[in-house]
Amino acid sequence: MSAISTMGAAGFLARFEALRDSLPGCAAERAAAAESFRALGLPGGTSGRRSEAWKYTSLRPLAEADFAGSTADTVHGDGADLVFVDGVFRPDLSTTVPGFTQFAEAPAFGPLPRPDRDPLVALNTMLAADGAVLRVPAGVNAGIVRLGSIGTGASAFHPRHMIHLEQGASLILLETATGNGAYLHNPVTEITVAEGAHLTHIRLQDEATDAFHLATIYAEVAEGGTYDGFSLILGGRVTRTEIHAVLNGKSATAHMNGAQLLTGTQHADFTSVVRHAEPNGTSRQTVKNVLNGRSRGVFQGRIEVARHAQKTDGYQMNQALLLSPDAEIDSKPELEIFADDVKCSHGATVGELDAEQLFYLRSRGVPDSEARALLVRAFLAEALDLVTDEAIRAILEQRVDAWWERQAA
């Protein structure tokens, strides 16, 4: 692919004009997305509109970055079943997965994303070239599928993933993102969970410290279905995880849990909206933040309950542990309730390591670094324990341990 400079919103639009005739899928939808992106701009950039949803996160550093087309030649796989390098599927690094097709071969934009009001979704719709389309037939337990993304630096890529579970189906999707260098990874994932189906969606983001990771997830859950999501955020210069879940059937369930571990000058934003559109729905959200150095964490979570969505049960909690006096957390939990027979609550806490607990451990011969590690792990345990698959939870715990070892070094 030839190198085309993409600096700021104008650069992305120029790239679209250069590639529009070669991009797969509906040209009209892409053109409409380009017009939306032209109007919205990059949040926090010189041409971006002010937006409440982006109040705490500015993409000015992204607007000032210069990206080109992929320069990857040889890349080794990371053990995933489906491997994408700079947003392009690599069959030589992947294995056969039933129900998988490439977005590039069967491109279609679903109805859930809103490029007309979300600039990053508009950017993705404008430039998406590939992605994973995975369908699980009715009643089938697809086991664990590992979806890996590798960034090679100096590139901007916009994967379009679609996950569809038919009635009674189940799947554990382990999504990993790694890479080297400065690049933009801007995936949009569309998820539909049919009646009685169950999707466990685990995301491990451990990308390069100079990378930008801006992920948007849309999940629609039918009657009796479950979307069980967990995100572990470790890498990236600027990271945003934005999840929109709609419970469109009675007794539907959505879990949107996560943990953000940051250091240096990292900035990570976890934003979620869950809409209870039908009665007897359940949503749970626990997001933990461990912040070191001059890092900044953001949590924005909103629970919306429609007027006829009686018997809704919604819970939301955000907690932050500050390991440095220069670290910062911005937390904005919200409830928007129009029904009168509901049980909804939210909360937020901010603190530092407990001095008495630390003294207790030190007085019994535990070295300072080990004592701090024990307290950090205890703080994170509530979030990690929400991952019920033991093998996957062990992978996440190993990454948490490695992160802490880097802080103690």
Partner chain sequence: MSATAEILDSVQSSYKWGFETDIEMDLAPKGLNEDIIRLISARKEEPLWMLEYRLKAFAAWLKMEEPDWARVDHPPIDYQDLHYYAAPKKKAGPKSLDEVDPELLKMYEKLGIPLKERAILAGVEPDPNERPQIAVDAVFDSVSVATTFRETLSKVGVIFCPISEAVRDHPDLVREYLGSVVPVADNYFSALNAAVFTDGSFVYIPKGVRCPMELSTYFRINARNTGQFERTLIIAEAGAHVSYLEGCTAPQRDENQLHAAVVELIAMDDATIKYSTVQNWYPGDADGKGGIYNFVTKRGACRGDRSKISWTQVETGSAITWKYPSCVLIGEDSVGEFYSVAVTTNHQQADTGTKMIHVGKGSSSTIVSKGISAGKSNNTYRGLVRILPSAAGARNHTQCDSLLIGDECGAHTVPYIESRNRTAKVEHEATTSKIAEDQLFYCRQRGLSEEDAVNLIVNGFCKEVLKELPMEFAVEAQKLLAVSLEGSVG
The other form holds:
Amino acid sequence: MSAISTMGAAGFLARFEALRDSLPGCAAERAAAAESFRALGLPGGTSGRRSEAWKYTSLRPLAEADFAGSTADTVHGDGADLVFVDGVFRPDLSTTVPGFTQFAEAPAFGPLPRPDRDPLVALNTMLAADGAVLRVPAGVNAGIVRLGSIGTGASAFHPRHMIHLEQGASLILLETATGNGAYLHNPVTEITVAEGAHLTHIRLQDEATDAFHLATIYAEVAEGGTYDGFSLILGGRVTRTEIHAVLNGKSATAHMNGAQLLTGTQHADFTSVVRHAEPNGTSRQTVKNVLNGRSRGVFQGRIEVARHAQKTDGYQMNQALLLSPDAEIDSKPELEIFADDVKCSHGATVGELDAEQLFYLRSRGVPDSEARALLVRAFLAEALDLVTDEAIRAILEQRVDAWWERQAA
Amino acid sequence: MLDIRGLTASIGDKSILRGIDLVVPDGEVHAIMGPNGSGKSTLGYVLSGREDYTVTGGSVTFNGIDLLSLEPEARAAAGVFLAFQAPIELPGVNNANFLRTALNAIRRAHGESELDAMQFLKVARVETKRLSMPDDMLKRNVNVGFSGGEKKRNEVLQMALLRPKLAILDETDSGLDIDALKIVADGVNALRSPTFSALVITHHQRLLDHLVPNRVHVLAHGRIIRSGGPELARELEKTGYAGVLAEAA
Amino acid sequence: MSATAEILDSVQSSYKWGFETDIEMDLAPKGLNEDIIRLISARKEEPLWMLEYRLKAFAAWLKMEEPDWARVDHPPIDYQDLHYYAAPKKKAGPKSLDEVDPELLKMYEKLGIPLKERAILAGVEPDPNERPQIAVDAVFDSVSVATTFRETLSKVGVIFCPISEAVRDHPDLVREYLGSVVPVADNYFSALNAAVFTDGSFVYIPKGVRCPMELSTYFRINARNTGQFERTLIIAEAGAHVSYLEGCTAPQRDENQLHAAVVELIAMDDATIKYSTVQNWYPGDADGKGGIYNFVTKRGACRGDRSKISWTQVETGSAITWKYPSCVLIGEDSVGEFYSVAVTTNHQQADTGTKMIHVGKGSSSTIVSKGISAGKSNNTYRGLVRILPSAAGARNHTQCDSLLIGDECGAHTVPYIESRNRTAKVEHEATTSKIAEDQLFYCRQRGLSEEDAVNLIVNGFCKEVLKELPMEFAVEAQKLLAVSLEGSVG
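What's the form predicted in complex with its partner chain like, now that we've got the form predicted on its own?
Whole complex next, starting from this chain.
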């Protein structure tokens, strides 16, 4: 179990003290968040407080890192509609997106995030300087919006994004996170999906090798609404993708799928909690880990079913493929159920490539490396196939192929 | 035996039986035919007391007692047997144990002595043999991993052991080959007596070739729209339901 | 309303073992301190090393904190408000039935242990040629009152005796193995146990010996305001086989009583230990008043190659169960098994599961857990499967199924899977559901009452676990399931 340190937290608190008068708005909330952050500390340090939520991930490397500043002069827009460099919106690199405003222009925190409980959310709330606020009006199909983050140098940034889909609205949000340097990207995203609305949320995390990426996403889904999330995690040194979805209306749906492809000494933690608060909800989750080198994958997933959320249908599958002798997976799929008329199940498997399948392919003349590629792709397909937009799926598949080629090289 | 008057029933807000009148005298076999969704299976469930269905009106008298006031197990004890269209699987529950528990529950209700495991096996083996069922069927879990035909034969085995007064066969013939069909028919025919009646719910004439009914009723939209002798089934086989439906409309 | 949803507001479940036996007791004063530990050690006529072991454990315990990670909730326990030693005054080990305290005899009769077995319990050895033979160690509060078949067993070299006796008579074995699987400071309750344990069973099966009969211990808490701290140690040398059973009951009281046991199993090359438990401590009343706090550490070490340790438990009793019978699979191709049925009703809380620690090459483990929650209870499966880098080719399969009866209870599954060897294969599956309405209706259409139908379906649900129990126990366990769920179905 990880201990929580307050050592590395001091730097961030000092930064808050220095910046507090220049940060946009919400002074009281920021001060409260700073108090919470002081009390909670950074998970994984040395001071000894136990945290089940951070059992398998230590942020000690983060606590020991020095975030000196950005080198944001020479970046390209990377094709996104809305571009943020080191957490700050760059109109010069962006296009016009209807319904978009900058967080810095009208700062406000929503009710979903819990800075009192989650240390990184406290850190974000304390220091959030900018972010994307995107509102899709009732009944509007906003198509695809690409939201890009580029990190540079040794910067530390804490963007605060708000995505609101009004009744019957729909949107495909494609988030990419890339960069160059040893920076910290600590975004918090608040999402509300109103009655009958549909958000497809694709996240492509391909941060720099030395970067920290610690994302927390809160999604609240109203009656008949859908949050359909998929995260492809490729980059970063220590990363965490934490998703909290609440099905707050009848017959709401949440998908929290993903794949983590890791190598070297990468550490990636995929943590999710879906709370069925109302009856007839559906939640689906398929998360795949492909682990090479000395990498470590973590999966923590909890399905919670409240007392009166009858007829809930929850399913969760978590699988890991260990490609190298030194890779490690820690998996904790959890069910917490207080209603009786439910159908909930989860499964987890851990293993290497199936020797018999490999042999079968080779006996048919497929060279070993191709056979492996084929099987790894087949393993990932179960997750990737859940991305319904073909163009986006093609982008993700291309990234997976490129990743695999790098492993083989 | 069975006297149904003005029976109406619904599931949720949906009305399914809209006034059934049907009398099955002692010793007779009646067939219920009709298109999909006409309410045939619902009739079987309502008679045996499935709680998903709400009886909204009418009465059912079974050998003089008010059947609708009884719990499902009390109806079974009174002699109502429903052969399920899709027999239910009971994982981990041994078939012999299930059958003996059921048989003893009914014997108890009749004030008869219960059978011990050995006595039961003796009785059960006579029936499995007659139904050409392998002995290991008694050892397997109830309907788990049974083929469609095995499940239906298992229903007939239960019927043979429990010796009901009224058997309701809900499409027991569906999915059976001709040999299995004959076994089912023989199973019912073996029970035929002045104190045994049957309601045979079916789509097809072919079961009725082996199990000749006294009366045939056509059910559509929750009502019996036509009744006749065995020849009615043959007519339907030839002309389909369209003619009868049009006539009734 | 659906049939299974019609849960009664918990009819008082009929705990048939809840009576109290009036017997003259030797009781230590309340409280926990070094003097009490010295008193226990003196009463047991222990050698100095044992006392030192206890005092070391006590010192460690004082520095520890009660664990709070389990999904159980109880008011703080006042460890100073308990008696740590309680024993019947009459000398144990009478030669014939007539010499046994008649109150004790009456108690075993009331517990419904068959007459023949009762004669055994009271210390009279029946004709050893009769079958089946079960050797019994009967532990009453803090002492073993009788252990049977010791002569028969000693002929093949098997030692089966109260652990307090083993400390005196087989000090080398006890010193070598006690605390070797569950170290003194392993956890809060194991440290407490190491400091104050009073009795329990000691089993030693020599090399190559297949224990000629089932061994069993029957635990009974009787005295008021006492804690029971039993300690069991089973050693199976190379090629040895033993099957051990334990049962437990306690009187029905309004206050909670603490039971903190430690069980250690050691299996050498090719040895097999099968450990079965039917846990039926008093669960408290319908309002959640009273009942045993069952905080137990059970762990087996498969030290030898091809050794096997199999835990089977049927947990129906206790107000709170905190128990994770585990296997440390050190030997190559060693095997660990955990089969569990846990039933909770009324206000019971169970947090139980297992740990399978794979160290040895080719080690394999199987976990089958069936949780049944009814009433206002909470039932949690918590399990760890850890594959260390050395455990090449290790295998685990885990199946956890939960059944909810009524909409006021909770069922939770918390598995931890950690793999650090790619050649290992781990599979975990879990489901949660209620009894299907169509299954219930099918049974009732065939004439079964709703309660019988539920019993039949629940027993089917538990079949995979129940079949692991020795025959005599399996029948008892089935009956116990039925009794435990009485009143849970509308």
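Numbering follows the first chain given and starts at 1. Source: prediction; values computed, not measured. Basically, rigid core = biggest C-alpha set you can superpose within 1.5 Å across the two forms.
In a rigid-core overlay of the protein, S363 has its C-alpha displaced by at least 2 Å between the two forms.
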